[in-house]
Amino acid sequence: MSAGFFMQSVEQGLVYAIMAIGVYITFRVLDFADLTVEGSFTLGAAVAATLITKGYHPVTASLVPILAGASAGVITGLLHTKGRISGLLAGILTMTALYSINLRVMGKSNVPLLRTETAVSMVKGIIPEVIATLVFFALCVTVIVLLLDWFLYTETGFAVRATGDNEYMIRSLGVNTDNMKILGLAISNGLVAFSGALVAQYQGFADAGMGIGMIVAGLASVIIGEVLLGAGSIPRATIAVVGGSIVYRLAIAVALLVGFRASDLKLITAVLVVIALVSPRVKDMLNLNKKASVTGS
């Protein structure tokens, strides 16, 4: 593998870690399987494309989306809260409106943003080329995450966490825990929304079926960060969050270049999710026999 393509590699799995961070947040800390990802994603791609095409400055359009996405989820959290939906199928009525959403607020399916200024190419300006990218990537995922740790540890923090952990019991202290979902969904569906909008200004355009696979490739980088890295504590789980996505990509990449086509990255990222989930089983169970082996003897 090339250094080029590593570094490239390792630049979308920054990236991508911003989106598996908000799926860690319902997935982990909500035990909520929330589908809005796949349509949130694409809603921040979408959002900052057409703002930037309309002569926003690159930051606003990076920033906004991120309140486009927490609406988004704000609206599954609703359904889920008040209207007594299911979180499943909430967030699958979501994710289904959001694909016509995204494509009334890009009016097309697609939107180049080859040639246009963007927050990717503000930083190639500012920071020599080769590094540019992977620098501002892990800038932001540096800053998200400590933002995140601080946050999961204030009164509020735990809350959400004690709403994921034990709902009756955090309820019977007098917590809201329909607040707390909500709130839990509107900040990982704004962190999906603002990954998109770098994904799309790295990429140089936003397209409608973008968000397609990313609630099993931010799961594939939630678990194979916990299976390599260990989640005992929160800060260790966020950061291992980041190392499985970088992790992924690099797989990915290697799939790429032994051979395989891009038609086959779905197999491949069904393929470690279940060797990331299988694995601590296989292990237990290898344990079990060494275990049973030396007593017998």
Second form
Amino acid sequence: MSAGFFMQSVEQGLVYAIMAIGVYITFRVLDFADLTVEGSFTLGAAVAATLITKGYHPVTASLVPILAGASAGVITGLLHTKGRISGLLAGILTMTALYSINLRVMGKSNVPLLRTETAVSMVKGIIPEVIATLVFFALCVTVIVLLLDWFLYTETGFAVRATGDNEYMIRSLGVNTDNMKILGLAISNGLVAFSGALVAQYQGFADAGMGIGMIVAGLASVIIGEVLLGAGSIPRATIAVVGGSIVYRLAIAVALLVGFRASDLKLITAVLVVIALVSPRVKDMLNLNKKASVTGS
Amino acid sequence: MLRLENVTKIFNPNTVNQKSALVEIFLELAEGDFITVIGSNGAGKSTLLNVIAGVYPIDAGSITLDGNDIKGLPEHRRAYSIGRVFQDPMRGTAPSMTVEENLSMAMARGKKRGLKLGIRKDQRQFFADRLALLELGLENRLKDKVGLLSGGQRQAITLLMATLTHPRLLLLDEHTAALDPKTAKKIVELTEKIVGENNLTTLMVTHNMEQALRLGNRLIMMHEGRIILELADDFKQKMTVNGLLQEFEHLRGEAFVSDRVVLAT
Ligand SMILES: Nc1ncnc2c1ncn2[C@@H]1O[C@H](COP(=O)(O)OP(=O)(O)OP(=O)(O)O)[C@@H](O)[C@H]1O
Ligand SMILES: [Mg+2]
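Moving from the form predicted on its own to the form predicted together with the partner chain:
All chains and molecules follow, beginning with the one already shown.
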């Protein structure tokens, strides 16, 4: 793998890590499989691209999507808590609705951002171009990880974590768990949309289909991170997600190098996640067999 | 301080599964009352505690706490002034969070939760002191995840969490039933100690009649959604387990049926 290719994978790993952190919040902290992600990622990209082409400052165009994504998360949260729709279905409904909304926002299915000033091109004007993107994304990820780590140790952060851990318990201590779920979904999808906004500026376009497969890619990053780096404490777990995202992008790059097609990647990712989810069970089973054979002999 | 008037709870109304779990219940608790609740399976004991805590709405009647009608308040709002310990030791603590994190969440009962750090340094000593009272060595395990602890240890922590902020009312639903006899005994002792020291107004469901007679200052017996016997302090002191059983048969004309009644003294 060439140095350039390697660096590109790390850049991608970092920018998608922000999305993966969003998935971590719902999947691991709230224990909620949230499919809104597929729509809110695209929403972030769509809002950013549209704002940029309308002449807004790239900073504005990168931050407004956070609010858009958070609103999407709130809607899924309301459907689930007040509407009593299952979490999975609530996410699917919002995701489906967002598909239409994203097309409305963009006006067409693809908005190119070539030859326009973006957050990424701006940074390239400030620091040496070769490392500019990498440094910029690393900085964004660092700030987000630190903020999230801090939040999860605040009183409200405790309540959000406990809601995912043992809803009965925290309700019996006076917390409105509905609100905590909505808050968690808002933060998660806000981050996912921010990631989408940056990805659009990084790759130079927003596309209506760019969110497809995002949830599984996010899960893959979360799980790879846990396997490789562990998840003993919150800071450990969030850093692991970032590491997992980078490793995942590197693995994808290697898969392409050895001759897989880009269109095969979703299958590869899905298989990867299945292996990661199933392997603890297989390990247990192997251990049991071993024990059985030891006592049997 | 707590007053239930004419409280009725019907599950699955207007269906074949309709079940009157509580029928026109009248119950009044004075400040500092410690009432034990006994009754056969399905008598409505858990339902009584659940409607007080606001787990589900009642179909008729009123519930007032300190003169305020709490009937319309959601469960989490009532939790501001009501502490609970459940039968299942897993239910009262967050397993993937540490002992001190769990305690700090209990400290925040009834307060607004903002963006202050969940645990402040000065709280640690307080938590350690409180845990030391349990005499389980938990004061040295503040940073351990609760999921690593045994059921008895978790139940002891839950009891501590339920009482940490001196709630107006403490609801205990067979909170020792899932524990081994030795641990159960320990938790009962802790309950007596904590309730006594803080003079907490308490409702405690138990299947252990001896315990129901020994603890607290009042006893109620439930059957088919009704309170069929109420013993005030002086009567309760004179009552025996056999006396209670005879009382039940006399009142109901049938033998006391429960798979968990503990007759031994
Ligand atoms: N959520 C519910 N939905 C429908 N029926 C219920 C529900 N909860 C309780 N019941 C019914 O209400 C009646 C009273 O139940 P409850 O749990 O209060 O009894 P209990 O006195 O606590 O019994 P046990 O000693 O077995 O714990 C039972 O017939 C039970 O089947
Ligand atoms: Mg019960």
